[in-house]
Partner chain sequence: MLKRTAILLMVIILLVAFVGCNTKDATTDKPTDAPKETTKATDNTTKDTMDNPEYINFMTPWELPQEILDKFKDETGIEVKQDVVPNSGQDYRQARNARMAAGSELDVIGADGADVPDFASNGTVVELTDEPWMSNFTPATLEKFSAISQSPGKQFWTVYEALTVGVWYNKDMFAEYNIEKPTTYDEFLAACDTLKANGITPLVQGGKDQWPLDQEFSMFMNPLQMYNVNFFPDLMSGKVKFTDPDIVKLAERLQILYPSNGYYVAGILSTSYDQAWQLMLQKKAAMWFMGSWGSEVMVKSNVEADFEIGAFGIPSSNAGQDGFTPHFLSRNFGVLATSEKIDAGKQFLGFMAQPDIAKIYADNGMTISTVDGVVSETMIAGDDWKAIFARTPVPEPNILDPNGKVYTTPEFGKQKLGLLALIAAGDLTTEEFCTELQKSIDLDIENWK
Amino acid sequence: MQKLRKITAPYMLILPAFILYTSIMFIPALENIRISFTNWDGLSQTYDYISYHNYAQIMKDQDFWNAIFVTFKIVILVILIQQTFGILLAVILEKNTRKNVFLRSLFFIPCLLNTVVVGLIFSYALNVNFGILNNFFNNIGLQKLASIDWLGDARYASWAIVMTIVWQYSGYSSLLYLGALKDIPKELYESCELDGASPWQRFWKITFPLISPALTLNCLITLIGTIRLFDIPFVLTNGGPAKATQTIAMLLYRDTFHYRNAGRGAANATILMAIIIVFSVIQTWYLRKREVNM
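Assuming the form predicted on its own, can you produce the structure of this chain alone?
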């Protein structure tokens, strides 16, 4: 009996979380897949099964392929820039001084804010007429930059979204990297210093390889969050100009609520879920192969 308890104890501990996850996430996901094969409008009591018609229509839709391109453009830029800033902040703020503790808290605060609030803040800050950023460029004499319509020009709108996301979540990423930095033995740095290694060499030979598990986790969190991006582009640009910032999640919203085609919206959601799973597995597998464990 005691042996049986030891075997079943771990499963009993995770059982409540498993039941909660199944009821909130897994069952609705299966129901969404079922609805994706119907012509349900989201309100009617009845609907018909139409096989894979919704998926066929999505594959023919130029807006879908544009949304794929826009989404992955933002994903790649956010991952590269956010992780760079996160690592940089972690390295700079590693020492436990009063100033660094205060700055860590300051940089972490944005990720606690509601994304709609952040979107509204940046919609004012990036306004071409009275925005803080353009006024700053104007005051220092950079007239070309001061005239950029960050939210109304298709060339810059996606960059505005990337800037907003990076501002909000770089502090969160830096905390994960700080945790990884604390686990690196100081003896490794001391040995490198004795060998005459420069700070840059110490970073590339010791710091960066040994924080690779945190890099894998950070990239996974950023990938999942950015692929399903909706709120920030919705508030900042509403998918414009000329659909230059229309993401896959925004197509889902458009089909479900604007066109009252919940079946097609569910198909979009299923495709989005599949993309997240596939790319999360690929990215995690690729990065884990390059992890260095202490």
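Taking the form predicted on its own as the starting point, write out the structure of the form predicted together with the partner chain.
Excluded here are partners and other molecules; the one chain stands alone.
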């Protein structure tokens, strides 16, 4: 009996999580794949299997390739800028002074806000006619900048989205980097100083390699979160101007609920899921290879 309990215990422990995960993640994902091979409109009780028709249609759809381009453009920019800001903030706010503790909390607050609220705030702040940013540029005499339509001009709209995301999540990234920074032994810095290394050399040769596990985690979280980006562009630009900020997730939402083509929406979702899995694996594998263990 004792032996039996010992063998089954680990399985019993993971069983609740397994059932939960399976029923709300794994089964819907499988169901989604099945629906992607149908012409279900999302409302009817019946539908037909139409083989790979939805996938073939998607591959021919210019909007899909545009959405892929838009999504990856945003993903790359967000990863680069957010990680830079995150590391910078973490390094600046590393010491446990009262001011730094306050600033850490301040930078973390945006990530607690609802993304729809953040989207609405920025949609007003960046409005060309009555936005705070354009008014600011206008008041300091920078007319050229004051006349930029941040949300309505395709050249700037995706940047507006990127900066909104970076504003919201840089504090969160910096928190993960802070944790990694705390783990770096002070002796390494001391010996480095004795060797006459400059601050930049200290950062590049010690800090950066030793926070690479946090970088891997941060990049992965940002990658997954941004590839399925929906809410910020939905509120901020509604996918516009002229589809310049229409992401894959917006496209699948549009197909499913606007055009009542749940089959095609499911095919879009399946492709999105595959993209996330492939890129997460590649990125994690690559970054893990570069990690330095103490």
